[in-house]
Amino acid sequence: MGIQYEENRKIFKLDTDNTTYAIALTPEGYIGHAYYGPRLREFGGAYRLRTAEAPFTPSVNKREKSAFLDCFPAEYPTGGIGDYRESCLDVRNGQGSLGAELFYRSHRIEQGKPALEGLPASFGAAGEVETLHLFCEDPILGLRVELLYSAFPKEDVIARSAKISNAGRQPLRLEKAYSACLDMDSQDFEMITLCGSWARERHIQRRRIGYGRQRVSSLKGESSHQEHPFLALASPGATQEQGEVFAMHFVYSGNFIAQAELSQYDQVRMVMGIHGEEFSWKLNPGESFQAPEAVLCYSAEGLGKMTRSFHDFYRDHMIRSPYKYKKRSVLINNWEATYFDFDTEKLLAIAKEAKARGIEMLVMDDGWFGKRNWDDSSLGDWQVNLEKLTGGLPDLVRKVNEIGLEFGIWFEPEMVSPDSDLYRAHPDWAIQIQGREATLSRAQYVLDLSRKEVRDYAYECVASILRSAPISYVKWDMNRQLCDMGSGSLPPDRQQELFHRYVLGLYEMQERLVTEFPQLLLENCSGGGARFDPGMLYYSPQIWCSDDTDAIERLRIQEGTALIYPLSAIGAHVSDCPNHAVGRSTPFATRGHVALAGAFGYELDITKIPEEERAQIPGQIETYHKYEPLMHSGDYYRLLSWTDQKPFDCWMVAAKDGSEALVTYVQVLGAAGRRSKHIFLKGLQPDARYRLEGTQEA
């Protein structure tokens, strides 16, 4: 395996099939980051912390001290001591004094990985991944804190966290607890970041690195709509095929802060973790904070090596779902269809029609509990409405598996109406600032999932629904963001745990979910796609993409997604045209060549679309059936991009020996006194013979 320890020069190094990550001590015990590159084999670099120049070590030059920690590579640095650039870890001490500094202790090297108690994380086990456990220390403070690294040599990927303890005899507060960082000199880097806003999530954007701190962060309580937990250092103009390309990427669904530093001393520095606002944690004696897990991916081979690497990463060691390589069924969506103006038999009639062209399941979204005609009452009232569902839901579900569909349900677990029994009986268990009218979205309030007395009612009322009926899908949604940030169960100095403590609640309850219904097909969901982050990922094997299933719109969302996320994890419908939230009319063919780059559905009313388009639909699904093994596995390739200003989209997912290949273009923006246009495809046996399915052609 890749993870050695040379004694003698105080180096590890950390070896995949073609990069290496090298970290070096200081006589003083500092942990710097030496190299992080393409594959080495062997590794004399510890001159690279530059601590035979000045300003030296402290223990060769104690009065610059500050200096020298302001621009040493570490690889966990800490605030309060010298180093004014970006810290991981600030601590403040029982006096209110804010100081850490850390050591190396021990060091431990095992095979597999050891699981992060309470978080999502990836997982493999002796002889796929390698994990690396740095032992440090503050004598001082009595904090212990064990930095893990973990190589996947196959899928050149480095996995990090931190857990932080206290081994001393007073309470610590922290005030940040970063994740990962990596310290590197200036190569003129060009960040790449997925920006956007509810409907056109995960656009790419690429800017150059300016001195000073250049960040993306959410404190809306999930990964968001606006930014998302990916950030990526690439060299001046890297290309899918050419460039270097550093890459992290966060296991975590609330806050977080993704930054890239450029320094005085042209060195860089990019951090990864929960975001220090709004974020304190009380540390008592003998207890211990667990920091999520952030992924890192270099490559030397521009972005497509990267976004293959994420890749292959996700779906072998992230996703847990029996359904990661399982066929899974093409459902219909009610939401577009009907919205909340549904019953009984509107339902039947969708499933009887959607049977006869090949679908394969029905999904009942939102409405269907409370008195739930609209978006402004009933959230926790989970029970059927009588008065649409008039059999009950059992009844309902029996029938629509007699038309041989299986049956999906939506819920918004996390989330109270006002107008709701549960919120007349229970108001303190919203979100909500003591003594201040709190802020409404959407119409209601979001439940304090960092109370087990919540988040068994949520889990319950969920899991009691599954257990009444043979259901097999389940769309778990988030329609609002967190603010006003008060819990009735924390006193003063833990408010400020909320944020993290609601992640954890909410963790928790997905686990118990997969635990109890083992074969349920999960998808998440965030009033779109404001939640699509691998914390997800880890609890269901797609997640819904985003509210515009205009195609059009969905090629830029879903290039940006399909970055860093497998094709098979992102949630994409055939809706109808006009389309909802653009306007948009796009040929019903277009609308299901794009759809067929993800988990593939339909979002609309069959009974009511033209017949010509219905006529199209089960050789739609029929394509999707026949390639979705390749899509699941397969290598993507991103060939022309709408994004770049083209006329054009174009992508293609190649099988992983070469055999074959789906190529998707996609023709935006017409133009006059144009001819046609070669394509130049990656991913094939340069001497293998390829014929074009459908021709003679070779």
Ligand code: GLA
Given for the second form:
Amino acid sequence: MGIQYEENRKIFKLDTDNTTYAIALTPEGYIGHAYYGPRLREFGGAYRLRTAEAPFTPSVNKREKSAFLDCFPAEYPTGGIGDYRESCLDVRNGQGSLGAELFYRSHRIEQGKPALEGLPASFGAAGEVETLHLFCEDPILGLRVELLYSAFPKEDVIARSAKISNAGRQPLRLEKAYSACLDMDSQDFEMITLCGSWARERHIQRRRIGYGRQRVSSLKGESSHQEHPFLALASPGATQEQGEVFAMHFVYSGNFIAQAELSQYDQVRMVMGIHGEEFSWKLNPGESFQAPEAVLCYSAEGLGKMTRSFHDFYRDHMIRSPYKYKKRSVLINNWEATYFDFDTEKLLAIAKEAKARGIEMLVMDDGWFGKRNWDDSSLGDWQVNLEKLTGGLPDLVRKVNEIGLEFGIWFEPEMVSPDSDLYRAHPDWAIQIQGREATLSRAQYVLDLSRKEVRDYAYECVASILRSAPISYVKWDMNRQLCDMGSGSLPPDRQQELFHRYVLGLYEMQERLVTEFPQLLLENCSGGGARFDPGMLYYSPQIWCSDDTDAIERLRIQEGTALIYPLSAIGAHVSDCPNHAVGRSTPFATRGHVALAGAFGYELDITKIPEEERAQIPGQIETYHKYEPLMHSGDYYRLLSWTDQKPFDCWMVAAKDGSEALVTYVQVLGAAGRRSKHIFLKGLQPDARYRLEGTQEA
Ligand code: GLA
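Alternate state requested, the form predicted together with alpha-D-galactopyranose (shown: the form predicted alone):
Complete assembly follows, chain above in first position.
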């Protein structure tokens, strides 16, 4: 299979169907990055480490060890001893000094892939993936590091992570523990990232890299609206079909850094991991720290090939939900229909009309609990508001089921409102710095999920509601970012662990949820798409993409999101016009076409929209279900891009066997004096004849 070790040349060669990744060891045991690129039949290229060139390795030229370390292409560079580029691992010893140096000790190659304790990670059976464990050591610190590389041949993906263990006698402090590094020669790369804001998530950004460090990152406690844990370096002018692309994507939902650094020797170092700022981890003797996973993908055939590799990879090796390829009920969510102003009667009226038009599930959004009539109270008090839901929740669910719809519900379990019984009883459960008034955001605080009793409380609130009635779907929201990082239960020398412990706590809660309710359809959400990342995909097969539901704005947001995420993961709804976020009016049909490129639903007051729009709903749902299997399993091709300032947008999904394809074209702006346009399709079988549906045309 794909991973081989050549003992005499000390080279590890990791092959996927179209790529090779090579690691070479120096005589001293330094672990060097030798190659990543198109698949090679043989790799003898340890010379690529350039250890035969001055300044040479330390055993040849100890005098210039620092110069060696500062240009050696390292697999997992360490800080403090002379490599002045960005390090991946910073360790402080018992005396407070920073410095570590890793040497190869042994390795193991196994079929399949181990799980990462407490973290989401890709998976695959023997035959689908093979894993290299590289065991290395800093003998002075008694530090052991296990570098993991899992090669997925079919998807052309290498998943990397690192486990750091203190096998010595003194307590150590990790000040940085990234997940992956890629050292390469500069090729005038362009850096592709996904950036934005609330309601403007994941717009594609492209810029040429220059000397120094350029990064995207988050220190907000979540992957964020603003920057995304994704970084691709592409050869200049790479297109959908042409050019090389080296991509990294982080399987993590908290603080991150993704950085490219062009050094004095025109070498590029690309790193990804948990942000080192506001991170430090005490590692007592015998303890280990598991860094999250980074997904690496190389494409020699432009961005399109990279996209399709990621789509296949996430569908088959990250999303666990039984719904990943299954029919998902078309839902109607009452948020943009009613906001907080609803009751049983209103919901039932929506449900009845929804049923009449073919919709399959009603989702009750924010405002059903405590005294929550606005966004300034009651988070944490997850008891049904009987003034709104007069007969109680089981009664409402029963009535909705009787109408013929499934029922779904909204929660924001990680939060607490100052105006809540929970906060009055347990003010110390909120994340805050002692003696300082914590900063409010959306009038709420964040619960300290590093504490077990807090997680247990929040989990039970959700689970007891789910146990009380047949609820098919949960929207798990998170509507503010973290600050005032103080935990009432961590000692001073562990306070900087809080950001990561929070994320671990969140993962533990979601793991409990999907374990106790395996048939639940879970949709994650964070003020729209602020926590849209591969980590959350491990728990939920779909994530709400953005609070901007305007069909035109969505073109850019969904193009950026679909650059790496499969369409089945992208929550997309038809909403009312003028659009609540931007005030634009678009045809109902356009809204439907754009939402079809995602996990489809409605978000409007169906009892109020015009009859000619309601009349289109059954047809939209029929179309959605007809193409759902294709959209959820086919190959995605980006044909034209509104982001590139064209007046139109166009994408298609082709079945893997080439039997059918769905093409979506949106004319964003009208223009006078233009003729129609040819669209050149991709992914079709050259020797097949295709029929344009609804016509006899071939
Ligand atoms: C977030 C979500 C919305 C809605 C509101 C409710 O903003 O993204 O869809 O659920 O919260 O408060």
